[in-house]
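Next up is one chain by itself, shown in structure tokens, the form predicted on its own.
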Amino acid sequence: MTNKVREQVKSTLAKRYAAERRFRLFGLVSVMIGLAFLCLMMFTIISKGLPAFTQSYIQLSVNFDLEELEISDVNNEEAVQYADYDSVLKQALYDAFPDVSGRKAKKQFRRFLSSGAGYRVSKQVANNLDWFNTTQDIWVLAGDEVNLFMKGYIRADMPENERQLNDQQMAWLATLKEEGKLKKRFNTAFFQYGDSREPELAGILGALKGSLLTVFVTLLLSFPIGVAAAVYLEEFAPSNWFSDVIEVNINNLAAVPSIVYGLLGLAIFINFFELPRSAPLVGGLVLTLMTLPTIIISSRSALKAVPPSIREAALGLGASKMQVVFHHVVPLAMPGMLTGTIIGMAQALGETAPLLMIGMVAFVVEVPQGITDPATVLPVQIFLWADSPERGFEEKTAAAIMVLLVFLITMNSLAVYLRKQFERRW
């Protein structure tokens, strides 16, 4: 080789090594580009919603009178749960500061308390029946301004007519504030509670329960279906053109927008055999529909990985087609197959625009108690959330989202383990 072919080689290597530096540059870079946007979004999730999992109350003295409350029969439960609870603690608001008087001041103090506070004490009342006839010093559920307050979206040096506090209700707070009687604890109601119209009321145990009937009707329908499918498709059925036409529209499925979904659940499941709208049951049967293709693709793969030979094996020792599969190939397959139902599964848990479709994003207060009840899911309260106008519920919808990223993860981790706890090499 003489000098100048050695340099020309060495000029192509120094050139093709530069580029392949390049490219391993630009692939860290577009990772840690991706991190960092990953990590500004979970900050700004988290730091938005961490206020929510807290809630102020104020310390108040209240003299459960039977006279005042209504109640002639202390054992009779449906009179102590609709008794005036609201009457009494607004007038143990009123003893908390006797200087105040009006008729003005007495209205801008009783916004101190939240609409829900006299409904939050009957629950109280009805585990302690002694406390009638006596006082107690109780904390009572304080008003979404209240709560502002001592989040410190309301602050004093503020502009008056920019808050929604005038100077006088911040110093009655302020005195509450330092004699210990208003603090912040944690909002166990935020996982005890359906929606609300008010933020301090609002929880999101409707949703999540309305979330998992939904998802179990899904997984329930889907499973089956799905890996029934991907066997006979496998393992059963001819090479044929109608073999053929079945599989393009399965992988056409796939690709089909979630809404559409939704359009045939309304016309099918609702409109021709009426079944209930805004109900899990629907939002199950629609969503069995959008992750039946997903289930059927992954759990196909997972039976093509099976080595020939264990089938093969199988045969030479005399076992029947049908032993061959459900004996030996379904029982490999099964991790991917799982993989892929759980993934189908966490696809389902995060879908809003189908369940709109059905009715799921109606206001439902109570808690869905079974699959025909009324409900709603994670991701429709946080469309909800966020599209109201309340300063309170902008932390309730960051905390929803840190909830439902907290199932997400959960089931993708779930995924992740259950394939490397059974995942057989060969």
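Numbering follows the first chain given and starts at 1. Since this is a predicted model, take the numbers as computed values, not measurements. Here, rigid core means the biggest group of C-alpha atoms that superpose within 1.5 Å across both forms. Compared with the form predicted in complex with the partner chain:
- A movement of the C-alpha atom of L414 reaching 2 angstroms or beyond is seen between these two forms when the two forms are aligned on their rigid core.
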Given for the second form:
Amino acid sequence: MTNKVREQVKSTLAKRYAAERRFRLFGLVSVMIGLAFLCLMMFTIISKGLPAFTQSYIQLSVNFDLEELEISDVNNEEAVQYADYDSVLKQALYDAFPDVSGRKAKKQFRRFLSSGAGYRVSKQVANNLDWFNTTQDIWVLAGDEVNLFMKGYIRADMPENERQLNDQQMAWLATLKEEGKLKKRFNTAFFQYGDSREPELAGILGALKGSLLTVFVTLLLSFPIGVAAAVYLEEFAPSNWFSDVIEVNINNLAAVPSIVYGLLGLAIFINFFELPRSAPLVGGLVLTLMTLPTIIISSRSALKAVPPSIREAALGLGASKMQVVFHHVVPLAMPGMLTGTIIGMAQALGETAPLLMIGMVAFVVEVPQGITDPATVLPVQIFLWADSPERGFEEKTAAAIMVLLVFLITMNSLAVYLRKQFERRW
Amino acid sequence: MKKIVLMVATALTTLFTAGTSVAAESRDYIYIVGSSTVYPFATVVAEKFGRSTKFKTPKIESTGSGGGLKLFCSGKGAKHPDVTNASRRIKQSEVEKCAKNGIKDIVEVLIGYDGIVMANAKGASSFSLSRKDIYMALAKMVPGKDGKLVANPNKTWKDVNSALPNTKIEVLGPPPSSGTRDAFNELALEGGARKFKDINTLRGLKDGDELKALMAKLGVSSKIYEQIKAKKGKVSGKDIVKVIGRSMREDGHYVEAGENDNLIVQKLVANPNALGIFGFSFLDENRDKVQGTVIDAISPEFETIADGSYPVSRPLYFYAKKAHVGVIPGMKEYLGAFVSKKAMGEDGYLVDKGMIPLGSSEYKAVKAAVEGLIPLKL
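With the form predicted on its own in hand, show me what the form predicted in complex with the partner chain looks like.
The complete assembly is shown below, putting the previous chain first.
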């Protein structure tokens, strides 16, 4: 008898081992496929986005002649700020090529300098008032085409009618490059300015700050409300049909498409409460509505996971219901609640659809200073840049995705850290 | 615990009071909505305006022409937009809606023109189509052999016109919500339909026996007649031709590729047999990737759109509320900056962005109207 069982085990053993090996292999393969896609995605984003962190500059000897700039009083801040620096920069560019003359030839220089170059120079000048009436060698922001040339998107071997720079312009740029007067430098401006319609001027700070403010409002509202609701439903609410209805509704709301919350926000916060459109305040309120179900559900399951023996022990020692919950159960459930909140926040950070309805998909140049200023958020910025016709925005889009990913990774690591801090074993 | 509750309560009240107090006050920046076609031009003006004056940079939302006019006409005051961009002219019904909400004086500004182009990947053979070909290739209903309208049977370009290559008709373009699509349907499709004598005659007819006889000859179903009658109360040949001429086929030969024109360009590069429909500025920026299709023997170039010979181009407008001038800081200056020679002129920076400028007499008239803030009369 035992022999027979042994026989049977022996005969099927190889088959069972094979099945297990196969299963492990399948698992490994699926993990590998996932990893491969992730690597591919990261590779394309990073390889496309990295060039955006450098920007081309042209070195020019600029003569800041007060008469030329039509500034009569150097101490008049407004006059210094709004003077026509573009014309002196243009003159400096012509001077760099003394043998080029004629209106038509000079016109070819038109897009070498960025249309915002004068504006950037005006900021430098404001800090260096002693530059006036002297000639300074400064690095001036180059235009988009020059930038594309420096990064190899416009090459000499392309047919002339298919590139945005003609042979003459390419030759001039090559000369500048040889003389060391055309260089790529780290693009600090990308982190200092808001959106722009010129790729070389566009920065991420406006959207980054908009995202921070929006997520801040969301966190401030959704965490306390979500946790309070979860604690009440889990620990205090009587179990009757009313609680059941609420539970079903919360589960349903978690699956409602986010655009619906945008419509709700438009109707309530903007049309009824008359809060300002495009503001992080309204964005935060809408995203609060969206993330609340997620936070409540995960907080409730965290509370459920606290062993009943802890509650019973506390009650047995004479603690009131309130003391049991707030001294013992909630602190133990905190890591789980935090995880749920961070997941909700990450979801809110990546959301665009509801923000469309409340006007956050907008062209906002100024960096928002508070929660009622017009603002956009990072995913919206990515969407807007991806939709722009200028070629230079391709790399900006990828760079913005990188910034968003860094933001997300920071948030998630913070969550892991906080969870480790609060974690307790029982 | 009490502390937490207190904290949350104060946070909530500060948030709301901060919000409402700001909403009640007036704005210190200009608020612009409207067409996604005008958006790339308006944003450039707005940015330069913010940089070169002491006023704040205007905020611009891209809502589409119709959506923009709806917001624009919803009322006066700081809550509502000051300016709306449009890639078509304002309609009578919209002017009436505006008037009902207290907006009497609207300043209309024609800023320039935009060409709509068809293009395919560089390297594939370039196309030369007539508007009639476009209609025959893309319309839902086309005249069959006996002259009666049938569901579009054409599968390849050769079916449309024997001079064209024997490849499958595959056109990528924007969805119906897009202004580009509206304009393309009107100018290219309906323009092509009108090349058929019967359809063109039908367009000139008023409701009556003649109209019904021609409808029967063309095989137009009476359903279309009934639908228009139910909606508008009366029927004209023009309305019927609008339905026949502007309906895009839905059997897979026209593919809706979303509002993102960059995406269409990318798809064209991947699929050399397909044609795409988008704005001229995208063709101009992507000359190394795609080539424009010649329409009615005119190729889509800056010059041909500017002089009006390229058949598929449309005017771009923006509308401003006269009542907001002097109330919202910078309104008059923004209007002035937009119509300045530096921006809208023949050598202006908007031209660099792909806009087709106005002729000089048109430009002078527009500039005068803006300087005098002359309200629109339809």
